[in-house]
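A single chain, nothing else alongside it, follows as structure tokens in the form predicted alone.
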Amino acid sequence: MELTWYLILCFMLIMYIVLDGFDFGAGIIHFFFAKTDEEKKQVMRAIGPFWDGNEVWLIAFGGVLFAAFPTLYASAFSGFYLPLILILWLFIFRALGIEFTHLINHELWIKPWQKAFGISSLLLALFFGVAFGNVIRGVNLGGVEDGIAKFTNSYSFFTPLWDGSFSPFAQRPGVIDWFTITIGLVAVFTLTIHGAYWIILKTEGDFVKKLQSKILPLWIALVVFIVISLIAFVTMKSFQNQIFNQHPSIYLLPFIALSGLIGMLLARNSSKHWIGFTSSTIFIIAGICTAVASLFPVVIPSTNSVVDSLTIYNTASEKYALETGIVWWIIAFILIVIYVTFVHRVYKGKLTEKHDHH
């Protein structure tokens, strides 16, 4: 049952990143590349009917994490308390930036809320990437210093925003170091391209051609940070290849990710706009699956040798809770699928000016 719930958890996280990820990317596009009012409206038109519904996957992910892996939930939310609060405020300002922008038709009102939307989207993409980098790198479980655990609960930890050495190999690594920042920048460029392809898919006009011309430099920057992160990734103490050796078919995942990455470049001038968005989706899914597989069954690696890492087995709920929860998850999942299907059917195809207000 632990493995079943772990797969469910990964599935919901991936759905959230793919769906709300293009919202983050659209916000970054809105901030850096949309210069005119019409271009900004075109960005908002592309995500307007979808952005709030996409966040349902994050709420559902949190609920599943709490129900199926309560120890992991308690550990992560206490250890990453400060960055999680920052992310919460960024979510608030992103929503306010979307909903408040056109309440008053005056530049002194519109401009600050537009910037709030763009900056919040950028920082959310960066912080989620940094968070993923922390999971890959691991944390100092138990608060071990000089070989002694300072916390009574072995799953407890405290991660400062940064360590003086800014190194992922420090005794008490911070949330931000050169490795997690690199993963954060990979997330930023990936979601920017993902968001650009969504806008290209859902709208039309000169701005679409403008975005197509921006794909190449964004893709080059993405590749540079991917190479840096891969070099660092294989040096992380948390990296494991047992699952790859036991199941060689998993080696297909990085090759699928590579095909998605190449597709993101080749589709930039294609008239079949769905190819670009599909390629970025494939890259995101396969990339996350590759990283998760390399850690399995660990969910939060320990950077010290005193306290064992948190796994899907030592953080899961009792068997009865896991078996009972499956029924309610299926019901909730069906409702989410019905809602998502309905919204995407209503707003299928290109969105024009008539869709500016919802």
Contents of the next structure:
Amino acid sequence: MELTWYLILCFMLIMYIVLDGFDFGAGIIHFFFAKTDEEKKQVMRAIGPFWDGNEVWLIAFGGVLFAAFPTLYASAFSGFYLPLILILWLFIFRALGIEFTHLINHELWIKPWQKAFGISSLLLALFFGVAFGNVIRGVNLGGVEDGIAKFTNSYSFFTPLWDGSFSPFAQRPGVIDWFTITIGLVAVFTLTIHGAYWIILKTEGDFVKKLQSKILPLWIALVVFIVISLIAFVTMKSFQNQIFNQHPSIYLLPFIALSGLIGMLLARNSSKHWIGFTSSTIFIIAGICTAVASLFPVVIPSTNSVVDSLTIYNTASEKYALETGIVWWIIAFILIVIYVTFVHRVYKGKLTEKHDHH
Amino acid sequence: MDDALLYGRLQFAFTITYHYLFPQLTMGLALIIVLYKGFYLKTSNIIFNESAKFWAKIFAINFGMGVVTGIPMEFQFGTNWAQFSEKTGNIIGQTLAMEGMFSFFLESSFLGLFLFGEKILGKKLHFLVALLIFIGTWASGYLIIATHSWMQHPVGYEILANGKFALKNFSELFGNPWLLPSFFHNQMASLVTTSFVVACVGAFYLLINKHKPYAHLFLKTALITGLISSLFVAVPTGDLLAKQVALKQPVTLAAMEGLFNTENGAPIVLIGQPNMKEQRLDNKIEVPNVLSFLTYKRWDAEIKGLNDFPKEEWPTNIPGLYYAYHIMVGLGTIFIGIMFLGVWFLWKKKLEVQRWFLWVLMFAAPFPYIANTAGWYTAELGRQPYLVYGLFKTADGISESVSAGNTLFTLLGFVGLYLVLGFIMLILVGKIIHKGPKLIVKN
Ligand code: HDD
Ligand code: HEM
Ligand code: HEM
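Output the structure of the form predicted in complex with the partner chain; the preceding block shows the form predicted alone.
Everything in the complex follows now, all chains and molecules, and the chain you saw is the first one.
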């Protein structure tokens, strides 16, 4: 049961990152690359009908995490208190940037909201990467100092935003250190390319050509940060994960990720616009699966030797709750598939001016 | 109370109060929009469709505000109430997750389609989409109230050796006797808010002599739904809810009513100020025996006063609770009066000449918001000092690792951000109302 719920949550998280990921990417592109009004409109058109539905994957993920792994939810949400609240505030700015910009047609109104949309998308992509980096690196569970746990609940922890040394090896590493920032940048570049491919897929015109020409430099930057983070990861953790040895087929995952990464480069000038988007999607999915599988069954590793890591087994709900939950989850999921197919069918193909708001 | 707990509570109270300003309008408006789309489908009269479109714009802004302020609510259980979440996640995690999976997906998938897809969808599908959004918002309310009802009156659980609440019976969770009265009361209250808002806009248009066909339609809709819902809010739903409180939280009822001593044939207090030192009500005006009758259907039934309960069980803020309850009930009575009068004028076709009444309608709009907020404060303050009534104290629910300074920082951040948001949203709604629905040219 724990494993089933864990897979469900991984699935929901991946759905969220793949879907809202292109919205973040579109925001970043809106900020850096879309110069003219027409280009900016084109970016908004590509995400307008979808972003709200995409964000719901995160909300639902949070709810299901709460239900299935309450201790994990309590631990992670209180432990990452400040970064999470900052993420919330950024979400507010992004939503307003998308929905409110076009409501008053005056430069003084439009400009700041457009900026708010771009900057919040950039920071959200970065922060989600940083959060992921934190989970891989582990945290000081129990608030242990000098071998003594500070909190009565062993799942409790609190990460400061940073520690003076910005080192992942510090006794109380902060949310931001050079390792997590690297992962954050990997996320930023991945999602920028992902967003670019979405806009290429959903719209047409000169801007599509312009985006295609930006893929190469973005891709190179992405590869640089991936290499740095991999080296850091390998030096940080001695590779002794049983799961890889028990199930050698999991070694396939990194290779799938690699093929997605290569596809992201090769597809840049292809006229089959779906290939690029598919490649970046494969890269994201396989990349996350690799990282998650390498931790399994741990979800938040403990960086001290006093408190045990949080695993899916020591944080789950009781059996009955997990079993009943599955029933309604499946029903709800079938309904969701119906809605999503319906909406995407209405908006299938290229979106043109006739699909614009107002 | 230590600072971390105080700021945590203040932050929750502030953010939830603010959040609920928006759903109370959207849940009601969703119904009004369905009604207008339905009439349009039947009569093909364009005025219904344009009205639906007009209110959909206001709906969309409120919905957006509901979403952005709702997400912090869901996060806050984990960020600020970690111990509570850890202990009760088995149960309230379920209902909250169901809300995400069942209603949020429904609403957000179809809202965009409703707002921008009328041409692509055609008349019938567009009506259907409106209906689905309505179902989504009400399901949202239902599942939240299910969560809340469990906290007021826990059922279907067992407490494990490690202090966690485990779900034992799923159908009991949804068969909670607290749930249905609370849900219908809340939905009716949300319709009261919506009716007053729709009436306010209608009255405004009549007063400035613009958009007259819409003004008449809005007033007619609003006065009729308003009368029905303000009656239902009192009887049967409010009455039933009060009986639940009397039965399951008698000490809360005593505090709500400001009843310090047990009485046979307890009076209902219309006005009075609780004096906690002397343990009595000052300056009171009361009607004898009515409370006993309302609660037990017997004029001389015994109602227990606060002094018959141990002090540790008393709600922590009795004056606050007492005022919140009296504000809600008092306003509720006034709403019924206003709506009766309105329907009377409507019936006699005198609305347009009774300009003073239009002014009343225009300035009445904020009051249902106050009544709704007061109602929630009644529920929440009445439950204190517990989070899960009788079983789990508020003080035990707070996150252990989050310091007072951090919570104060985020609380101030929320206050600042929300004030700016509120200001912007008022400008936008004002703009939409000022512009008005599309002019209809007679052909
Ligand atoms: C327009 C708003 C409005 C109006 C006019 C009323 N209520 Fe109300 N009331 C609410 C809006 C509300 C609410 C905000 O929606 C609450 C909070 C929790 C809930 O389910 O509904 C509520 C809660 C609430 C509670 C507390 C339940 C609890 O502890 O969980 C009681 C006892 C009543 N109501 C009773 C009444 C009575 C007897 C009314 C007679 C006129 C009345 N209400 C009018
Ligand atoms: C399902 C819905 C709700 C749930 C699960 C819920 C739960 C909670 C929780 C966990 C707290 C924190 C503990 C505390 O400070 O007492 C709280 C407090 C509070 N909530 Fe609710 N709440 C809900 C709805 C609402 C609504 C809609 C409002 C108001 C509009 C509201 C108003 C408050 C207030 C004012 C407090 C602070 C009480 C105090 O400080 O004594 N709640 N509630
Ligand atoms: C602590 C309690 C609450 C939490 C955690 C919460 C959470 C949320 C969240 C996350 C959203 C955004 C949904 C989306 O993306 O579509 C939302 C919106 C909504 N909430 Fe709340 N909420 C709470 C209290 C309430 C209450 C008390 C009600 C009504 C009875 C309510 C009714 C709604 C509705 C109808 C929406 C849809 C958006 C709208 O119509 O404005 N919520 N809520």
